[in-house]
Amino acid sequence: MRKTCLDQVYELAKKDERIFFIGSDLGFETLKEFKKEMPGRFFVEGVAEANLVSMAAGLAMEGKIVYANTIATFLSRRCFEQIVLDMGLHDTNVRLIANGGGLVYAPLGPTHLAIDDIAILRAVPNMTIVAPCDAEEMKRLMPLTVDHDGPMYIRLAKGGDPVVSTGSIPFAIGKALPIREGKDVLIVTTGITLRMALQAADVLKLEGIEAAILHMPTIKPLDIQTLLHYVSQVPGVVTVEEHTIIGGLGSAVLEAVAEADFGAAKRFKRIGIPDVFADHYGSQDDLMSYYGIDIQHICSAAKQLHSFRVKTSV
């Protein structure tokens, strides 16, 4: 998925003037192609990533279209008075590509893991934040960020990931996606969770349980209107992704649907990594199951719901 956004990154800055790039300790041969003919708007400026987002704000207010990418802990947390106060505050273009978004980094320990970047720049008003499933996905969101008003968060999967996403449902920065229908209980996901909640869905049909996918690549701003729909439908939601439970997706789909006026109150179940530090090590994969973002919990939780739907209809 990175080499995919990057590539795109290098597409879109050959028919685009405004377009720049600024990296922060890439790999030697990080869009070689970008820096050998277009030097003027290639930049890698170090191990300094509060001086990267601050020299990417001020292009930005100069009229560019900054793309600047390093590591999502090191955007989210280290960079933090950058981002809200010289690109949030004054609304810029920047684009924040955030390698190894969630556990990518798992082999690295918990100073390398991802898992509340989302909760951080939720917090940042003028902030978009995008969450793509896979590199297909990647390739649909990209073009339409050149335009986008203000700046931008892109959190970037591990790569290999699976292609689960399809180009039939129309992708647009800012709006759910609705991918199955279901009566019995609306599963939301997004980034790479998608994958896991369709494999889970297909688990629960055969044992009778019609599970609604609501994919949600963008985080903020929320679709709360397609979002309440959906929930409209279903006794109990279940959300899932591959980031701390407070602040993410599922709090955001709380929020969202605690202020509307249903009349009867929604069971609901948030799926991702608890309020803990996430000191264990290992591969991705491995983390994904001891915290319990996999299918089998996404299964437990549906059917948790659906159970308590029964007995209370009965």
Second form
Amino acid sequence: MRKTCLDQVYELAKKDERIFFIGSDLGFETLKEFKKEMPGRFFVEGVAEANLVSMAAGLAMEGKIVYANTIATFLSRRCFEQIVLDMGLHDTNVRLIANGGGLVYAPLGPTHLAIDDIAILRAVPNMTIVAPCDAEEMKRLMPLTVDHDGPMYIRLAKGGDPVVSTGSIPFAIGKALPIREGKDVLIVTTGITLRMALQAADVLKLEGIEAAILHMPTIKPLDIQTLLHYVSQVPGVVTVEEHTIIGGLGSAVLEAVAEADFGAAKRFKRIGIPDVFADHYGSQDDLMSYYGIDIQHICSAAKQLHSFRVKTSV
Amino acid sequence: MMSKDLHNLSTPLDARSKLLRQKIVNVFKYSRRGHVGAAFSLVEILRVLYDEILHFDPKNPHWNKRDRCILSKGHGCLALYALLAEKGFFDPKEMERFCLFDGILGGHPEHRVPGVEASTGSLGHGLSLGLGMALGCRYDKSPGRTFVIVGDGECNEGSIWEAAMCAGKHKLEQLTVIVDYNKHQSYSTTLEVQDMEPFADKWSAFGFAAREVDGHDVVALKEVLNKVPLEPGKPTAIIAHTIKGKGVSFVENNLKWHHKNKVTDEEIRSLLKELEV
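Could you give the coordinates for the form predicted in complex with the partner chain, as opposed to the form predicted alone above?
In what comes next, the whole complex appears, and the chain from above leads the way.
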């Protein structure tokens, strides 16, 4: 997904002279063709992320569309004020490309785990937050980022993630994608959690539970209209995210549903990272399982919500 | 580098400098508050920039060939507002609504105000923003130059030196930083809080052509600013030695006037008396 994203920046830049790229201290030869062919619009500015974000905003104030890339935590945590003021307050066309959203850097420990980036950036006015599920969805997203108005945070997954998106529904920034219909429970996903939701829905079907899936590659602005339509069809909702359960997708969905005018209360389960720092290494999948962000836990949460409905309806 | 004793600044203020300060003081009749010391130390820097150096069009504040001027030490905004109002960027009557609910001029400058390039106030942002603007102008082959005014206390921020490193690397001669070196920050003197010396040498070490100047001497300021870039292929750093609160004896170097609340009628009278032309 990362390669696809950066390749897209290169392809888009070839066609649009407004596009600039700034990296911090990226991997050897990252975007070397971009550097070679469009050196005036390619910058690598070292381990100085605060300057990188503000400099990107300054370029954007001159009419440029600036893609700025480094590790997610170094953007969302270290540069929070630069993001709030120079991107958010000035409403600049800077697109942060955030490597390693979630638990991707599991072996590298808590300094590199972007478990709170969505929560942090949701609080920034004007910010758009997107987390595609795979490289194909990234390909559909990137051309739309060029003329998008205002700042944007693009959350990258690990790379080489299985392709589960089909593109059968037109992709639009700010729009939820209804992936599967079902009347018993709704599973809401963002980023790579769509994959496990699809597999969980298959398992649930074998057990007689029809799960709907709503995929939300845009977390902010949240497509509340589509969300509430799907929530209205079911008694319970499971949100699944590779992020702390505080302030991310689950919180955003809960806020929207809690303020909606549903006659009966909806049952809810947020699946995500609990309010802790990682105390293990291993792989991304290891930590996902450790925190219960997996097919098994989605299924058990869905069944629990469903059994509650069965019980109360008797 | 120093052409005169910059630690003994006794430059008298001319009528224009006094009148600009009067405009700042008159704001206190309405707001009763403001960063007085920081604004007074800046007046000559901004006056020379807007009177003599910058190319701009108040009727078209976003004219793409303009020179960009960012007041990174946003708390000095009263001096900037006085100049922008005078040049016609907005109605001078806006000064009377400083910090009021429905005013456009707040305690730190906002980019939605005509003539204000960037919203500043949190220190350490303006130089990076200006760096980006200057790089954009250079790419576009625009004649627009970028001037960023930073405070001495502001230079405690690491981001200032990240930006300086980057500007030096890019040999960005379109960028000029002017340090309002009044030797005081909020708590105490810069010497006590965080000594920045050797200040000019620091900028030189980061790839800037650095000069020191009396920041209240309009002739000296004009002379050096007319020469930027001071060296081809280098950004410029002008260390303007100033006095916090310059122009009023009981405000000069008096940290009680760094940010003043509840300014009284008596204080306003005293301020204006010392600023009589």
